[in-house]
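Below you'll find only one chain, the form predicted alone, shown as structure tokens.
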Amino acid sequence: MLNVQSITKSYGKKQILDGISFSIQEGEIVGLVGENGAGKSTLLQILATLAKPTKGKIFLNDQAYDEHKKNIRKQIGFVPQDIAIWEEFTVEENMAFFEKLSWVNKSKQQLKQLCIDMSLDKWKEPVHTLSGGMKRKLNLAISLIHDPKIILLDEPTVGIDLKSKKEIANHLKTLATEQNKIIIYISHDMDEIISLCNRILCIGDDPFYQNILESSGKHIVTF
């Protein structure tokens, strides 16, 4: 279980997050929504151990983030909004490169299977020849090389076609239900959030999000 307790984040006098608390069980996909500047990406970076909270504590299966950072970082897969792959490499070369940076060893067939599971079959093609949806799938496949317990996704389907969105969503559901992954998903696409996520966390009280979410039938927590 991921347990977030009273997380506050400030940059100088500017407070970004104010006392946010929630918990997520294994096998859940939780949506994170809110207007631009609400602090969604900041919270995701804190959960990914890329930023420190000003106040508050986070626990993963009773291990405190600040006391077991190295071990917890090995259990996190983070997919930033900006695609972070080598354009001049093939899909195969990208997977092999990031496997070398990982703390687990995977065979070429295991790496290829991660891509196949994502409906990404362009194994030998240079990345710069791929569609935006294929690049997004590769970005996600790379984050799964070390078999993380937590998958953090910041707008992973922005700007891609509907078919790729659905394929990514279906695979995330499989990871949650069959492998008990904890998944936190940021998106401005409310239809995507409502169809994919078990629960929704909303930062801020923007009426736009409140009205849509209240009619969704989903369990919603507002900060």
The other form holds:
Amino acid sequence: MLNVQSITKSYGKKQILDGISFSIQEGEIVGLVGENGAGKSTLLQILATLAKPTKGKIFLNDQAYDEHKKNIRKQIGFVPQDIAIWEEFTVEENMAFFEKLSWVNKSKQQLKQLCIDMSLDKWKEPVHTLSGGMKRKLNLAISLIHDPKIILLDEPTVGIDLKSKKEIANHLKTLATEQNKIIIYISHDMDEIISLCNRILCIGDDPFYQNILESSGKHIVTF
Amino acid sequence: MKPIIQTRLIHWKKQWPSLIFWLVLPLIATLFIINMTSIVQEDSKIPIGIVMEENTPMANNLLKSIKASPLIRVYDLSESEAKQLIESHELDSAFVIESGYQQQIKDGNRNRLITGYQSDLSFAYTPVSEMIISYVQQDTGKAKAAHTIMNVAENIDPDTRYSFDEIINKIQEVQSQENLIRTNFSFSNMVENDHKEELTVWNIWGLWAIFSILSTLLLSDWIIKEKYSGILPRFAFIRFSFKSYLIQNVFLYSSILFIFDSLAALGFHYFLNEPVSLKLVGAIIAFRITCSAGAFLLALLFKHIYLFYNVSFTLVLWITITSGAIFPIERLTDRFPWLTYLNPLHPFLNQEFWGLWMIIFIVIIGIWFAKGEKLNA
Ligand SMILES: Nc1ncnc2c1ncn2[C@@H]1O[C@H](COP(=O)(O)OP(=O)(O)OP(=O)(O)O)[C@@H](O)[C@H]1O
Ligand SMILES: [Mg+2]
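Moving from the form predicted alone to the form predicted together with the partner chain:
Every component of the complex follows; first up is the chain already shown.
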């Protein structure tokens, strides 16, 4: 269980997050929505240990973030908003590169399966020849190499076709239901959020999002 | 270290032509330049024809002395060949050692021993002929001395007889042992070089060092490429921090470069007879550390790769100039001796291990590494 207790974040005098608390169970997919600049990425960075909250505590299965950072990091799969892959490598080389540097040992077959699972069937092609959708899938696959417990995704499907979006969403659903992962998902695509997530966290007090989301019947928390 | 090697190999698989190029550049370029300049030196020697009309020890000795002169190149020719080549100006001048040379010398005759040929374009005829005359005079002098000794010996002790050849041989022996007689000729516009001890890169290891700095700098471009490739966020979630990834890769690159440095030492030993010593190996290791550390620190400062290339070339040019390779800087270094110590090539060319820059670079890298990771916020 991921437990977030009254997180506050300010940059200088500017307060971005103000006393956010929630907890997420294994197997849950939680959507994170809000207008531009609301602080979604900031919250995700904090959950990924990449930024420190100004105040507040976070626990993963009773382990405090600030005390067990190294151990917590091994359980985090972070999918950056900007694609973080080697453009000149093939899919295979990208997977091999990050597997070698990871904490785990995976066979080539296992790595290939990881790609096939999300319908990334190109293996020998150089990444720069791939479509945006394929790159996004690889960006996600690399983050899953070390079997993380929590998967944090910052707009992982921005700018790609509907089919690729569905394929990624389907795979995330499988990961949550079959492997009990905790998934936190940022998107500006409300249809995607509604169809994918069990619960929705809305940052900011703009009633706009609430109005759209309420009709979906999902559980919504606003900060 | 194993994962670092494995992942670097994936990169190198894409880059091997340029990698190999920069690794062998210092060795190949140095060999090329050294060969070119010695060919140029060979070309600047004046071509002289010598026609040997007789084959006696004395005549051969004379030929050997002429050939030993550093400013001329001697061709053995027949008289007609020599005349032809002078007409076509392929030879500056030619000299015939006439038949009967040894006998004439023995007999004390000093006429018609050597005949000289020149054309209207010959400019070395006079100095070369003067040089040859001085050698001939040595021979006639020796002959005179031999006759005198024979006469004196006969007067003192008529029973012991020295032959003329015995005495000449003895004189030659003494002469070569003691270096009594020495003839040099030089052209008035050519000042004889007497080399002072000074920092110069215009030698094998100096040239190599310049090229080596250049290739180390250009091989360090991966640091900039990878720092700005966008993969940085991933380093929080793998086994290596970005800094330790960088440091270990720099170590790997330095090791590969050191292998090629050693190959260069072997190459220079094999092709140019450069001595290899333990001191040299120590100096190469220190130079390698300095070079790799410096290139690494420089690359860390840059975001744009072409700016880095430009600065690298400029820096190498600057080091070349301040080492006095392009124009002499003794005046400057005489007045400001510390300039020599600032030169990164100084310890290497003096085959020393410790250098100012090596220490500075290592300290800076230590501080940089100890400061920890930005991502670890
Ligand atoms: N390092 C930083 N220093 C100062 N301010 C920052 C920093 N990072 C983010 N901010 C500010 O914090 C606010 C929230 O940024 P954040 O990126 O979390 O928003 P977001 O909800 O992800 O927006 P978007 O939908 O555009 O991605 C913004 O106003 C941004 O300018
Ligand atoms: Mg964002």
